[in-house]
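What follows is one chain in structure tokens, specifically the form predicted alone.
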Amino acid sequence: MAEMTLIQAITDTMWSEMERDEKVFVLGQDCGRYGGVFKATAWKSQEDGSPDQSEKMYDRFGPLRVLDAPLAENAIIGGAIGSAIAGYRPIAEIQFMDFIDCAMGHIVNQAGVMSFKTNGSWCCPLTIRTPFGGDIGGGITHSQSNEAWFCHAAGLIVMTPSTVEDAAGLLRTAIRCDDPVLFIEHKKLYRSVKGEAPTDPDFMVPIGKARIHQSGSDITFVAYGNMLIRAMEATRILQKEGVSVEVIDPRTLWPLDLDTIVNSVCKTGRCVVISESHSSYGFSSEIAARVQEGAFWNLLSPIRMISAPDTPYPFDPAMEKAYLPSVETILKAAKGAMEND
């Protein structure tokens, strides 16, 4: 297995699936000739994992399978849904998740409920890829974490990879799934995370199965995206202080692998949930409520939630640093949980 970046694993997986199945195609703003704003639809990797810039995805598959769409999220998703119910497997890219609300009606009222409202006569094998999250200086409209919107919508599967291996396995699962999948990618991780990508062209990660990145016995961390990286940093510091941390990445935000999380908290007795979404009515709130219900009698201290404040995302880099959960705030919450038995 070659070491590559997370964005390269995403590109390679799409490329592989397009070669395997001619019904798979890509569409989105700047996806074609330009190769995408993050170059997700540009070059596949070489043997050493680096991009092979001799041929773009657009050159390999042509303009009918790597479509440049207008700057119109509603049109991108609407066209993708129509293609999906006609038998294709579109991968629609929304350039930034902040603008996905422009296609909310199509995603929630059409794609998500297509199978239900047609009594199973139609399915909607649609994958929507979109970057989310901050820590890149993107400001108010290029940094939000709106994943909770879609976890609340019936019929949608919501995935987010935090490692190269999971990027490949989850995306392949999404593309081959007969139900609509929102595949959200933390843009900070695109080139800051590296790892070995599976060479098996059929490698898939199951829907609704969390990943235990590290086993522990004193406290449970639940985190995903860039917050998983910070949770792991805090874990290494706590380990040096004699605290054993279990770190869980949900991978599939919906359906959620609640059993793995609850079983972990029943073992450790303490839980810290970390995400970039807003603190009120967010994804962290849901996990905290479910853990309280499932592990109440095993809790040794209150569940801690670390999230972004209920304000718009800041422009100023210094404010952005204060806005996002940090390693220091994770450590403070963990130590508070350890002391409050």
Second form
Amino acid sequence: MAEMTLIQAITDTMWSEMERDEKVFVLGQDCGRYGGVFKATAWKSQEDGSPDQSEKMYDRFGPLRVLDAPLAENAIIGGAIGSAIAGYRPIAEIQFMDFIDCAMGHIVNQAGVMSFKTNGSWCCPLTIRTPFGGDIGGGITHSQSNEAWFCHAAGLIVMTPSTVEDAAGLLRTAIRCDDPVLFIEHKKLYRSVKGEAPTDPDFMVPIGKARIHQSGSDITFVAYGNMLIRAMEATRILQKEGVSVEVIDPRTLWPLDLDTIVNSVCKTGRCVVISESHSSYGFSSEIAARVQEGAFWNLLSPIRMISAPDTPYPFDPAMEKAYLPSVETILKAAKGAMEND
Amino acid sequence: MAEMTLIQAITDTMWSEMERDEKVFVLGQDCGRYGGVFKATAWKSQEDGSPDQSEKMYDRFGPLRVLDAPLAENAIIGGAIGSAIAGYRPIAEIQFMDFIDCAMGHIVNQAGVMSFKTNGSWCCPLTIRTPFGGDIGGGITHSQSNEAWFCHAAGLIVMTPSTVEDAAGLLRTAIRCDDPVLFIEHKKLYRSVKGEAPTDPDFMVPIGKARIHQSGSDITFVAYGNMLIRAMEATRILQKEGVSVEVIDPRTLWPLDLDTIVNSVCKTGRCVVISESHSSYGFSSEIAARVQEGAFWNLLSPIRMISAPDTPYPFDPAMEKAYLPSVETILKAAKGAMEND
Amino acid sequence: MTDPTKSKESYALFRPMLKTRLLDERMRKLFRQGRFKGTYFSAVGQEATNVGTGTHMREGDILAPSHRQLGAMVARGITAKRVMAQVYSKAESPDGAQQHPCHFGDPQLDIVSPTGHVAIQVVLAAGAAYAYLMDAWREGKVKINWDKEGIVWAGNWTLEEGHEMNCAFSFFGDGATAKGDFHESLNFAGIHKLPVVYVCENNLWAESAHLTENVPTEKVSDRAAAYGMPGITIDGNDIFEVNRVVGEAVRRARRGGGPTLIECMTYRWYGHSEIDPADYRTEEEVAKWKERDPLLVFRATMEERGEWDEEIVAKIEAEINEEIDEAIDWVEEESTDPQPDQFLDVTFRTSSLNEVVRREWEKRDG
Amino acid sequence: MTDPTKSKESYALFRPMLKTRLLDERMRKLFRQGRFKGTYFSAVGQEATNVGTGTHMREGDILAPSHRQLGAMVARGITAKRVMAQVYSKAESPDGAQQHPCHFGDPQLDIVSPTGHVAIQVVLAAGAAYAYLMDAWREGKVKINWDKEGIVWAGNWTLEEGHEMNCAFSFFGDGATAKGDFHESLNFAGIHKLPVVYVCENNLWAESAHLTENVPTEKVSDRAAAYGMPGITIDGNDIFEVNRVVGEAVRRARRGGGPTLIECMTYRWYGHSEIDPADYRTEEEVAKWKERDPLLVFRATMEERGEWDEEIVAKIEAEINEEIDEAIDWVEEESTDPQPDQFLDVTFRTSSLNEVVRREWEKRDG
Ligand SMILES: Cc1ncc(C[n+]2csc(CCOP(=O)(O)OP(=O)(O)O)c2C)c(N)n1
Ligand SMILES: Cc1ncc(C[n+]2csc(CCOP(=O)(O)OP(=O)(O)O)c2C)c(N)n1
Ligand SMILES: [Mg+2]
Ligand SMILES: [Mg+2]
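Same protein, different condition: the form predicted alone was shown, now please give the form predicted in complex with its partner chain.
Below, the chain from earlier opens the complete complex, with every other chain and molecule after it.
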């Protein structure tokens, strides 16, 4: 029951699944000898939760199972899919989610349709891990959150952990799942989120089950990743002001656990959705649309949607601050909702 | 003032813009000698609106300005962008929208960010034309409607015509626009929609201005492409039953003309959004989210969202029928909304 | 003076080639008669390349075709019934009628259907081949040869003498070689010396695009040099040549010798699909290639060898026609239509996820 | 015995090379001192390739660099101030501080900043080159040579004697050549014989990936054969060689002779970026390459020629250091910070669209 970082839980989970099933393997740029640019494929944890730097994943499982892939996203994803239909369970890493657009065709029109186009005879047990999100000074192409594209597609599960426990449980579910999973990891949370890792080597979190991160009765916040952290900060402030907030982390972005979200809003009557991706056609709109559908008669005020602007992601720190929804943004929206304007 | 097909208006508009500005050129697979697989780059119209088969666009403007591009979507889009920053105004055709995922990186992370990353010094006057949508027996990869991906991005204008007039006016706007435009054309409408073409060689439709396709007072329908046609069919039936429907075609999908849509729903109190793309994170959700935000206090019942399932697009005709929202689907939703359930 | 063994082998090549031709011509006709929907991609003219390659496949080898590889599938063992079920969009179709009639494969025979994106499945073949390498490595048959610093190994491994790996078969056209996917696949395979055979059917055209509009080199096989693999251009209409050259490449691949790019010069007699008039080509060109009909080339060789046997041929032809007739009768009279809503149950292996999409659909139309 | 003209030319190459080195080392230091944010991609060791190429650019020629081409930009004329404004994310930066400090270009000098996607801008270069071909054709300088059927023309055209086109300059690393974008660009340029020069800086590593993990051939220039263009591998640390070989390629391109792939063997002395310890390489390898320091190679040649002149060098060095010092003083004391919300006004050229995004943002945070 060691306390560890979120990224360490990710490494540990891959490690334990690779121990368990020799068909599980990892491929990606710099994933092998280097252990990944974020060190996600480097070292498993030791007793105290810190990385055991005596042995890399590459050394433990060998260069074929921890493949230093070429600088070629189509080869990585398309190759992983090929290995999957030949019996393997690849975990492909895309170094930054920003570059996933290079392999869009393979993900959407090969992985996502594999079961469908074989009338269910074949499946595609592929996990794509990729770091997303900003607040790390990454600029245009190291900060993007493009998950909505994959939620607006067919045959793909999309999930993201915001706690250590979920990192382990969701990733294990993804690896053991026979369907393709896009597993997005918020870079900012990698080392800032810490927690106890589950000890059960079969610990899994089900697909499509939200986590009620905090219970409350006045207003519902829906968020994941770094925005969940900010939502929690806003929650603490509101709590002091006597506002009781229910905070929901959907965990799986497709399929959504609408029951949990809608039930919460039916109870609170108010909802703020917070996302750091572009404002149009994204997560915030999706949640707002579904909530107005399911909780219409219980809504006390319009659902507030908070997102990033429809501009590219700026680098300059002051701009980045202005770009991302802040705790103040959330507070303002929550107050608007509470005042039933 | 000839009556012509929607696709003929598209050809004519390109033709007239190419006559007007020698920096305008066309590139795409089979666009040259063959005139395009849908013949969009083949012949301009004659007096009666039918194609004048005596001269192809290729012959009129030469093989360099009507380029038979290689089977390489990155070369087509990336190449078009390069020509744009070297002073041209490319019209790139992606043969089917299904294949646009191959060039996703160039569209989103090169065209969309060109102005931004040069602090406004440069721009990217690129038009991407591509046929989308189903109901033509095309199966998985000849029927997709992936426009929401590009609406959930930065720096891209997305538009689609549903009338002959709009085909001419919107496409001219796109070609003359200094920013990248994704211009999607519904295959089913190419030859089934007919109308009078505008005679003004400078006729343009503004970006971000919806068209009220039909005025009404009881309920608002929002749709484009083939779903607009179905919405109009449903409207005619409802009209007979005494229900007055306002039908809105947004025409530009990014940016949306929310004023027109929200004002309409404020008036009618009810809204059905119809789209043939996947149900999650798509157009229907976007409209529903924005309408609940803007027209909350006027809504008489939840906004109905009608879309295609989150599965790949099936081929079999009976399946295709089941897959797409039908007139009956729309009627059912409208009745639900009218009954204020 | 005919060598019966040889002769027997030859007819084992001839039978699937003729079956492909007869099946193909029959489907063209059926389509033109409006007896099935969609369109039809004829591969008439390209049978030798397909069959000459396809006959080298073993169970477990993946075949990743593009949209014009009926012959490879026939050689692999696909039945006329399966093919008919496919083009007629019947429940018995390999894809359950979910896909377009002309984008097909057969999961039962390890044939991956193309999705429609040209060249995408070329990458998939390399991935499967990587899996075969891992298979051999997990069985202890692969020795990695590190450089002296212990850093570099890519492509530098030795397969245990006598061991044979599975082999991936990738088919694509000349046009497809302009795609980045082609490059990323061959590059990956070249780096790791993967057991894959790349067969390019150079039929001079990619829809209406001429070879020179997609390929800047004299030969498509010139591209192989970029991947450190052998590249060879052969007469794709001579099944004996195809069979021999591909056979060598397959053997080398299985034994750890790495991938090969084989360019087969061939020609499609008809339009890109049945709705294409193919008026971008000259009549002379078509006529010239029809003279090089793979069936005639076969016959000429056999006659030269004194092995052409009208009786055998007639018998084979009759058998094939019987299979085709039966298949058509079956598909038109006995096969079953798919359930209009069945596509809702096959997007995922995880059944609860299919329920998610079904519920949403039922809410809409139920 | 020194030939003053020659000598003068040589120092015209030396100056930008030294400026690149001094600027680069200075920025590394500034970054390590925490004086600017982001990270820093040093190109120390690769100056000769960059400058030897960059000096061939003319106004109107597009330069499409990747993330390690400071030298090409310096040769093109970028000032120390612009570069400092860039890495310090100042309002005066070529990108207005919108982009990452290390992904930069300069629109004033026709340098396209890379977005961050490796190899994407390689395609853009081909597109610009296609525009140059169209320019010449519109001016009536290009004659198309049809085949006898009037169908085929791709790449088969003649430029009017004496006419020179603009030329596009594309830079990329060894790793980038594994990307499909590389292929689609060179293929397109090969098909149409576009005026573009492809300069691959082969520094043996792509982040931690060794050359052999991205490139299956002995030389990157072996890839040229796939595109029907000349490919050549040269000593990228010898500015005279680079300058000469690139010069020939540029001249050929301008005169309608088509593209060239030039592989320059070089080395980055430091990590992929300043936060990379680069412990995947051996110390011997680094030491060996430092001996081949482009500045030392230049000096050796000049000494051999008897043209090395300490005085000139000292003078150049002093001038450069002065420019750099001034630039740093300016950037740290006089330059202006960008407006935190200015990014809202530059996504589109069409101002009403920027208003759309601004309104949405003001609703959120206003
Ligand atoms: C990514 C993509 N782009 C475009 C198309 C449209 N398309 C289908 S087949 C084809 C030509 C293929 O030519 P080739 O590879 O030579 O194969 P052939 O048809 O000659 O067998 C094209 C352009 C497609 N299916 N996928
Ligand atoms: C499409 C894409 N994939 C991955 C990356 C991450 N990345 C940035 S630079 C780099 C290595 C580049 O190597 P090379 O092309 O050899 O250039 P060098 O850094 O050696 O100059 C990688 C993998 C990226 N920026 N873009
Ligand atoms: Mg072809
Ligand atoms: Mg490199």
